[in-house]
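Presented below, as structure tokens, is a lone chain in the form predicted on its own.
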Amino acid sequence: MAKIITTASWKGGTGKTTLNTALIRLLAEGGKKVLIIDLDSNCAISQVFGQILKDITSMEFLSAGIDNFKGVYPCAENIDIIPGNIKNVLLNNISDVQLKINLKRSGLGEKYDYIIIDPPGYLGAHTRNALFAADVLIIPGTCSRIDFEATRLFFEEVQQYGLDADTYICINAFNAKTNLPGICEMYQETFGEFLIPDPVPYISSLKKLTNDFRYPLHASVRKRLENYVNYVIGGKNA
């Protein structure tokens, strides 16, 4: 059965789609079969993998019958996607567990090693569906005060939901020269054992992945990403 990983925040600019792209690529290169579900009306990760403006999308997966669902599109070796829909923002009258129900009914969880969910950068129906479907929840925040506050508030909100997911906070785009002084210590003091120990550093080439997910990665960059991926899939035992 697939492990379902959601990367979510209630503000944009935290790098969730970039982190997901790196996660998907390294899992697929490691021989794991990955399904992406894009719930964002901006369709950011659908654009990364070249699957936009499709006839059958995550909107249909959430709102229509899913027997013999035809909206799964191949992207690359070991990578498929249920793409996003620019009309997803209009779909709000859905249960918070509809995605979880439909994943079970569709049998898709039995066909993949990992399912990666990319929700919008706000707390609405789609993000709540992504949260309740997850086995692992990653909440990323950059090294700014506004991202720290947004991460703290989102984490506190999520804690009230009683999720089954293992929840981790990720410090993203770490840069010792430009970080707000003391910001990493603030993350550590606030989130403690929920914090992934090693921040994901600011790496300019990572942004190039969102333009070309096959972009060649330097060995040192790959190693840093592997540390992140191993923790996400293995948790505290990684």
Ligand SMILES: Nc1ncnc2c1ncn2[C@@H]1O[C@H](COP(=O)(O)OP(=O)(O)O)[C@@H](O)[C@H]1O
Contents of the next structure:
Amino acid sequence: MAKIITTASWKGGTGKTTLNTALIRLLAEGGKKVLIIDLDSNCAISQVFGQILKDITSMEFLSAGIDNFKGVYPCAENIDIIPGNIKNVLLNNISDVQLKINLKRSGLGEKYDYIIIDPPGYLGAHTRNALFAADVLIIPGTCSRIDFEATRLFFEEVQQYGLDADTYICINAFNAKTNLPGICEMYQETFGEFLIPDPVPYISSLKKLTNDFRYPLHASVRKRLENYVNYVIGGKNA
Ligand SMILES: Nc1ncnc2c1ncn2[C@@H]1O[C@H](COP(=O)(O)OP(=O)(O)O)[C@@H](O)[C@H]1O
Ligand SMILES: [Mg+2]
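I've shown you the form predicted on its own. Could you give me the structure of the form predicted in complex with this ligand?
In what comes next, the whole complex appears, and the chain from above leads the way.
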């Protein structure tokens, strides 16, 4: 049965799509079968994998009948996608557990090792569907004051949902020279054991990876991303 992983926050630019792209790339290279579900109407991750403006999308998966669903598109070895839809913002009146139910009914979980959900940067119906479907939730935040506060408040909010998901906080785009002094300590004090111990550093080539997911990763970059991926898939014992 696929492990369902999402990154979520109620702020844009925290690294959700970037971290998901790195995760998908490394899992697929390691021979794991991955299904991406793009719930963001900006369609950022669909663009990374060259699958935008498709006829059948995550919007149909959430709203229409899922029997014989035709919206799973292959995009690379071991990687398929249910693409995003610009009109997804219009889909507000769906149940928060529709994605969880439809994934179960569709049998897609049996065909993949991992399902990675990329939600938008606000807490609406799509993000709630990602949260309730997930086995693992990663809440990323960069090292700015506003990202720290957004992460803290989002964590507080979703703790009231009684989620099943294992939840991790990830400090993203860490740069010792330019970050707010003491920011990592603030994350550590606030999130304790929920915090992934190693921050994901600021890595300029990650922009190139999200321009083309095949971008060749330098060994040192790969090593840093592997730390993140191993923690996310293996948990604290990784
Ligand atoms: N670890 C990182 N190192 C360098 N740049 C990063 C990193 N994570 C994200 N970025 C950059 O920050 C911006 C926002 O990232 P993105 O993944 O699109 O965020 P979100 O999906 O949360 O809106 C992008 O320009 C991306 O390249
Ligand atoms: Mg995004």
